[in-house]
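Given next, in structure tokens, is a single chain: the form predicted alone.
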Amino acid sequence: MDDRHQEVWLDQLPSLSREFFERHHRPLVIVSYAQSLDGSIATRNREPLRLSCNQAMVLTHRIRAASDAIVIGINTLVVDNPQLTVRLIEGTNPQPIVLDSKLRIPLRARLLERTDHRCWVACVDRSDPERIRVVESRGAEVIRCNGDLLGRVALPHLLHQLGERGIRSIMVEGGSQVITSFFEARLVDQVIITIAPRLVGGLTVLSRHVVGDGSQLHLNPASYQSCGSDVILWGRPQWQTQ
């Protein structure tokens, strides 16, 4: 995928994701994040890093605008308190979704104050009904999902519910636990990684082993794009067994 094909892919993402949904009956999942040369996405004490150059940030907002929804985990929300809007280009804001199995979302989170989209908060089905009522009183919509073996939101069930709500593509932006979970579940369809020319020695994006039992994750096809001082890696995950 050269630079021109990458531009076309983003422009065609709405139609591509609809075709994907018709074939696979779930939204297309795009994982996009920035890392240093040594794979760090945060410092060792978990402080966030600004890694992307301005041009790469514009690309990130283009991906946001092309996606139906954007997903982050509760830890990212607590640390960064983001708005998850499209700001650096003209475009439509994606539907914000927070994975929050225990409904820890702060009631003063900026996502709960947005007026263009009602924030969707995905929790496990056994969450406290009173806490659900309080969170929804702040404007959120709580999506109750099955839990996985670790008590987290079961991603296949979440994707099924998102598909029923008309979501055809989602951009997974962080943090490391959420990105790892999507890879572990083999529910990643496109990877877009911004690589900044820095060595940090911090926390890496994959918080647990996502390969094992002789399997390897390859990006095929894969391509690279210069973007200011950064390099963007585009790839389609394929699992191979040795």
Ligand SMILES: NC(=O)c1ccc[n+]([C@@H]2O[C@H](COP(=O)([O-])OP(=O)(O)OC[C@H]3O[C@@H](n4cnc5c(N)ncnc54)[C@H](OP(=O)(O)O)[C@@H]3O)[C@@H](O)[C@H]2O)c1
The other form holds:
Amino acid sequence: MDDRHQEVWLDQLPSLSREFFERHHRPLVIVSYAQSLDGSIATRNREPLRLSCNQAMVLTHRIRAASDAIVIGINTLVVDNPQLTVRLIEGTNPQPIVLDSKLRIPLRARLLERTDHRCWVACVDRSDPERIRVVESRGAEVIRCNGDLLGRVALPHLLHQLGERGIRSIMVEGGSQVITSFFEARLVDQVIITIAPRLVGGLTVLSRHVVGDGSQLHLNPASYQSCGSDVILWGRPQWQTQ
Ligand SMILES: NC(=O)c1ccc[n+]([C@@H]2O[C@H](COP(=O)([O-])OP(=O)(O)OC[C@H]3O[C@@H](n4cnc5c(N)ncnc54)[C@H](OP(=O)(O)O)[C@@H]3O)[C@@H](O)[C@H]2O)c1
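May I ask for the structure of the form predicted in complex with this ligand now, the form predicted alone having been displayed?
Next comes the full complex, this chain leading.
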């Protein structure tokens, strides 16, 4: 993987992720989000915040198009009601996936109206069969996963099931709890952050402490480039002991 040439890396992602799957038996995970200089990804009240400039939004859509699937948490769906398409570029829309342990998804969500992909909604195994039926009757496909210690979707089991469905790469777009869980589970292979030159004082990207035992997460090597008025920072995460 040549981290210094992101455009090339994105073009090669389909073949890289196939090789990755052969070796690791799970999809390659890219965490990609936009933050302010102080690490905010939304307002303090979790209201949506447009952080990326237009050029950086185009890059985000390129990352989406290069990925087989895109993952968001149910809070992001409720707050932003996103479409998760690549409408700013020519390319293929990734498979949308929502982590929604208790099937709280609003039945009028825009993702349920997509005609190109049925939205995949990952819930926990013990979910109410009637609620599963209702959500599926709105066009979604429900994926039942083991629960983690907090009763939410267990990420290793989710990735295993996505692999069985042919998914070789996923882009994790947010929000903060979902990104935190992927870091905590050490299931992140590439990080691509859009940094907007602003201070916001809002909801920070990590919702809890994910490092312990004196270890820290480094992007190594870290690369960066300017993109319109923003800076894109990317690299492979590595846990290092201080
Ligand atoms: N700047 C950006 O790039 C960007 C991108 C995306 C979102 N956002 C912002 O992020 C905010 C939402 O973030 P958030 O932290 O409140 O929520 P979130 O991460 O979008 O969703 C969290 C919810 O997902 C469900 N979930 C299921 N399995 C999970 C797991 N293994 N780990 C974590 N969550 C799991 C949980 O609800 P259940 O227990 O009910 O399943 C959890 O409460 C919004 O304000 C949105 O605008 C910003």
